[in-house]
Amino acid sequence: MSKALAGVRVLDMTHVQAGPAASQMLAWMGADVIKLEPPTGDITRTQLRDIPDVDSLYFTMLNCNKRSITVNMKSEEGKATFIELLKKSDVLMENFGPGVLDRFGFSWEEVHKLNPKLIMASVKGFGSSGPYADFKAYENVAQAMGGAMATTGFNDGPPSVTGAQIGDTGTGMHFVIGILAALFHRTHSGEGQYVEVAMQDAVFNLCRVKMRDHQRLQHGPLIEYSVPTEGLTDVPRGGNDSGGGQLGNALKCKGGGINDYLYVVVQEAIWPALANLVGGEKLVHDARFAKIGDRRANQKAMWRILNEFASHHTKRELMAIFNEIDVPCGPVLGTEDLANDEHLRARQMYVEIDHPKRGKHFTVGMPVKLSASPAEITTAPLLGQHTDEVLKEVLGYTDEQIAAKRASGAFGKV
């Protein structure tokens, strides 16, 4: 079965999370992703290790389906091999700090000369232009400067980062979109181009509804928020408010655990059925909750009533009860819940793979489902595992040439 990106070769110089998350997606879609690492390897191979001398889960969960080669870019022979690989690739991906590749002699202009059809794709903290261009960024820095932290959490507490890695993996998904668009553009133009995604830009894009609300503030309060917004110039932290036209919040359920909550959205259309279920005819005809405007004005009272009802049911029980009357809802799933969730397993979103040193373990699966070319997930490569294979298959090197190159320090420390 042919894969969607079969025939596309990606030379992947990215490390840590944003870039590897993107190149892993491309690999799952069938691209031949050659992870080009320094002799010391991607730094995440050793970060947060749970088993001594074994690649960390941080690394293995971001580098499935790739081939790994090591190249010493400080060696002239290593650089020469890198240039040969550039000429045989469709995409070059990198997320080094500002100016690193330029100092090696591989600016976009130089790369474009070497291979005019190549797409060079870069992830940067703040992009290559603007006042912040030379600043470094990490996940939480991007969340802070993209608008996520200021609008996450509760108004009476400090700003908070999200559990989802929107700065790194969120940027990576934007990165994939840009690379795929450039590949498509090349099909009719014949030319490569430079693709750049900044982490701040990606988080800002994901916060677009907060910027919608920012402009709405100029014309009056945000009536869907449970906290006062009159006179504010900043959109407040949303807490568990739905942030949309309908009221939403988390109900505390039976069990009393830290994650024993069900998130519920109270749509206009389902209120009569929900009110009847929770409080009978008396609640259905309660003037405080007759229309959505009334419920907004009296939402604290409404949530008290719904929380009382929820306290008699577990989150899973309540989800089943509410789904019977089409109430949009979902239990708050902790990591243990997710690891054992039958729906995620059925959708191959938490899959078991076998690593040569780690053994069997689980990784997050491919979220994009392609009917004609589904992803087949294989384990992340060992450092330099495919060096000889790639050199022979892609560049046509002989064993003697590889040995000579290796002796010169092209693939390892001199």
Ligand SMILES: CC(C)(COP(=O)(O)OP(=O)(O)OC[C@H]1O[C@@H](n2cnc3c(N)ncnc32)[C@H](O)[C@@H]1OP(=O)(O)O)[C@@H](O)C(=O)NCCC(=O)NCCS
Given for the second form:
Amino acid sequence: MSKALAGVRVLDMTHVQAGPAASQMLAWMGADVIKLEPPTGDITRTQLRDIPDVDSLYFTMLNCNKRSITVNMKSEEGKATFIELLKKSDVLMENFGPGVLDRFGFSWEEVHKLNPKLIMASVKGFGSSGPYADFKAYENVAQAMGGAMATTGFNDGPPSVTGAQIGDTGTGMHFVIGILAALFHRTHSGEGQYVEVAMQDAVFNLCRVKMRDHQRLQHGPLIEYSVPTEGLTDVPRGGNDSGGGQLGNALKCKGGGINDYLYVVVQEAIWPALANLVGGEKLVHDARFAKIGDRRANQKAMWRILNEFASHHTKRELMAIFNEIDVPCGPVLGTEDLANDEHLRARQMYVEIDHPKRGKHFTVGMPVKLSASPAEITTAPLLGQHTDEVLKEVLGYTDEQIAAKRASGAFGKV
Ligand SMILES: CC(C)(COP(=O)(O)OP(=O)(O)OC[C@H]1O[C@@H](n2cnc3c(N)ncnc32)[C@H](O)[C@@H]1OP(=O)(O)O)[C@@H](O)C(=O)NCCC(=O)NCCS
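Having displayed the form predicted on its own, please output the structure of the form predicted in complex with the ligand.
Full assembly next; the chain just shown is listed first.
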């Protein structure tokens, strides 16, 4: 089967997570992703190592299916090799701090002159324009400034970050969309273009529904929230409220562990069946819960009844019972549950790979399934593992040329 992005060469200067998550996705779609690292390597290779002298899991789980070369961009010989690679590539990706690529001498204007067909793609904390343009950013900075922190957690507690990496990988997925659109545009225009994604913008985009609620506040309280919203100007933290037109919450189940909860959505259509299951005919005809508006007004009482029922069942048992009557629900799966979840395994979402130094370990698989181009997940590279291979294959260098370049400091410290 042919890969969707076969023939696309990506020169990948990204580091940490937002960029690498995106270039890994492109590699899984079949692009030849050449990770161009400083001679010291992507900093995450050495961060939070669980095994001495072995690339961290952070690195190995975000850089699968790539080739690694080292190029010293602060040496003239290194820059010359970089220019040659630029001319042979379709996409250049980077997520350096503001101004780093300009300081190397490779602004978009310069890159576009060197290879007009090349797509250049950047992630920045806040983009290249506006009052925050000069600031660096990490995951939680983006969550704080994109609206996620203010709206996550419980209203009587502090703002919270979410465990999902919406600032980094979330931005990376926006990045992939931009690059794929630019590649498609190039097929008929013949021209490259500049793709930019700001982490704040990406998180804000994911908080769209909270901005819906923000505007609704001008016209009255947010009736679906379990906390009072009358007179507020900021959308409150909604705890585990569903945030949608239907009521939802996490029910505490038998077991008492920190993840022994089942999230349930009380859809209008399933209420009679759910009420019958939980409280029989009496509850079905209880006027406090007759229609969705009644259940909203009396939701505390409704959740008490549902929690009482849940306390007699484990989260898995309750999932089975509720699914029997078509109630949308899901147990809160901890990382141990997830690592052993047969559904995720069957969908190849937690896959074993073999790293040259680490040996066998697991990574999260490809969430986008292409019928004619399924992803085959292979290991992340060692630092500089493919420098010679890429120089020979892509640039046609001889062993002698490589040796001379190496002696000049093009690939290592000068
Ligand atoms: C993530 C971030 C905060 C890290 O900051 P940092 O560690 O100071 O790294 P920077 O990207 O600013 O700088 C990288 C440095 O490595 C150097 N470098 C990078 N690749 C190099 C290479 N191949 N050869 C030589 N030097 C290299 C750069 O020149 C720069 O040094 P300089 O400041 O002397 O110019 C910053 O990169 C950033 O804000 N990125 C944009 C937003 C983002 O993606 N955030 C991370 C999400 S996971």
